[in-house]
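Read the single chain below, which is given as structure tokens and is the form predicted alone.
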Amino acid sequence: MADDTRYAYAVARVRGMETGLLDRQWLERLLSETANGALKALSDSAYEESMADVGRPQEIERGLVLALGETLETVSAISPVPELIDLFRLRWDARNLKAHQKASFLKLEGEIGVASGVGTIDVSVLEKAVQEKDYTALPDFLAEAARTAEEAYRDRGELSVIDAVIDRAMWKHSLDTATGHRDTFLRGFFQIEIDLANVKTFARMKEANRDRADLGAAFVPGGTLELSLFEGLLGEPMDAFARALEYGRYGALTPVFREWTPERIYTLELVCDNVLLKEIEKAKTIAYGIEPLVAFIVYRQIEIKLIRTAVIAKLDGADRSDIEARLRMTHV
């Protein structure tokens, strides 16, 4: 919804926040530092507050999650239509719900991989809902998905059904909400995210020699790439999938599949992020609307991935050339 003047204030705020995004000069500094040095460098950036209580690079995830939560909460607060921005927070609610349900079924205790302060629902509320099997405190779509996921797990005994059920519900809600607000940009952006998620699912299914039924169970409807495309190529060489993508919107993925090896899964993640970055570049031309807000969120998300990747690689002892190969495109 281009040139929506309701967003004038929010866009002005976001333009100011964009100055805190890390540039190429900062990236060079990050690459030249040790893991401890990288953590110290973050104290001289927009991440200063979120990293204040992070004492070791091994604990950097805590600070990165806090930074992302602050970004999402701030952008939601300044948006004239916060429920649209909150769609980016709801996916963290979905992720935390999945973690709690899996932990409950496996009877796990302690750290289970939840991210606090990023979603719209406190993790303690989600934990209580799962423990008591009472989902009335959750949004209707998420409560229904939680109940359906429980039933599906009891029927099949596979944790993957929890991911499939809740992911489908989350994406359907996102598409329906964007459609209800007549926001064609946001709906189109979500469709791209769904397509890329399905492409990655397809690659994993092929590597694991799974069949069409498994692919169909994991497939997320609502994108522009139909399930039939993936089903028809599941038994074919990866090069056939590369040819199917070559002249469409996702042509940038072609080289990855043309030279496919199991190790290329990581490269696929990187190229998919670059596809999102290239798509979001169009938002820079919009003076007023939700586009600049979404662009800032995407930039921040991928920037956080970049920092995480670099610091973890340094902790693993990787040299600079290996680290550079793992990084996404920068936004400047």
Contents of the next structure:
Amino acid sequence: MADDTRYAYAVARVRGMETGLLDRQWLERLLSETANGALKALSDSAYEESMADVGRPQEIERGLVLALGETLETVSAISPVPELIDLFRLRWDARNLKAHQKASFLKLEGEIGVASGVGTIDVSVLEKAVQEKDYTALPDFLAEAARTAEEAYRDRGELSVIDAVIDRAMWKHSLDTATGHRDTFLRGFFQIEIDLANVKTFARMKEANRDRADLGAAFVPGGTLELSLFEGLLGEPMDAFARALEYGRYGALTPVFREWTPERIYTLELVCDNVLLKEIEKAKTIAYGIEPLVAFIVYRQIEIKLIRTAVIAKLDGADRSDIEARLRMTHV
Amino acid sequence: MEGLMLAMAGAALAAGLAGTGSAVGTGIAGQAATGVVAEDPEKFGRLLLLQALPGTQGIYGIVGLFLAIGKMGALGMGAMSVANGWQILFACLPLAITGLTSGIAQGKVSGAACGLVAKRPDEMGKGMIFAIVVETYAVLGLLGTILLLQNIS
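Output the structure of the form predicted together with its partner chain; the preceding block shows the form predicted alone.
So here's everything in the complex, that chain up top.
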């Protein structure tokens, strides 16, 4: 792709922001500290502002969500095409919408797991829309998805249909927007994310002995791996799935499925992150374009996941070797 | 008069296109430098140097313009032949073309070097060298124009 010098300011600024990403030395400090010490260490890093109101490690999620929200908002603000960066915030809108709809159907009150300040739509707007069943304040595609999800839930009575309907709409919108901007990199990146989401869904479905209909309902179209591949292997041993992936783009996932145990779901999550990181590694060398911006967002997201994993493990009383095992395959 | 018009067009192209290259180049590098300074204002001085590098093509363009005007004066200005006018116009083209293209290209390299300075301030020298390599071709363009102008009689 030709240099897109509209990104000159944004890419240079992101290069500056990348110096605030946590390095191996910092990870060493995180591992050697207690949960309280880890929180203090975060206060001495690029997370200083977002952790300012977090008093104890049990509340760290609030600070991490705030940090992610700030990152996405900043990158969106400096990008010459903010609607493309906002696609990464959109998934939080989808997540919050799903949480509100599920809470509404289950008549839950109080903390329902919404993330405030990360998406493009204020959570109070989403909450009001769900409560009043009036989705006109939402973007058209999300409003349509919300109505479809409501109807699907009434028909089938399963909360999982809400996830399926809204996730499909979200990914379709993301792919369509990237295609509309003729951004082949972003479209390809979303396709990889969709593929990895489908691989994880397949592993969960297989583990839970679900049938093809369930798999088809949860499958997100738009990736490079077709539904027929997953359907054909649903009744086969996991090793067959490993063989199917072995020589393709997702060959790195093969060892996980070859030595599959239910506990490897967590490893699968890490290896999927590594596939994304490997993909984004190429993007780092682009001087002018959206690629370095996306790379920074991915790094920050994975970094936040890493911090969350480490601090929660510490709070659970896991020893250092256990935590290291969980973090072993991260990018730092 | 037609000879003079052609010669002036050549001089204008040299200054105008080389200046345009510099304007675009320093603009790109300036945007990148601003992005880095937004995160770390202390890097302003170093980045100013990188931004200024693509500005030299504009200066070469003005030098070419003066040389062309000098040659027009030597050839009698209004009395200049059409053939001399074409000669001056073509003599100005190396500077005009290399000034435009190298100014933009150097701006891109300087902008990328700003990103390098943001992440690794100690490596600024390498970033500058990459940008200066592009400068070579602007200098060669200027030299070409000087040599061609000198041989017009």
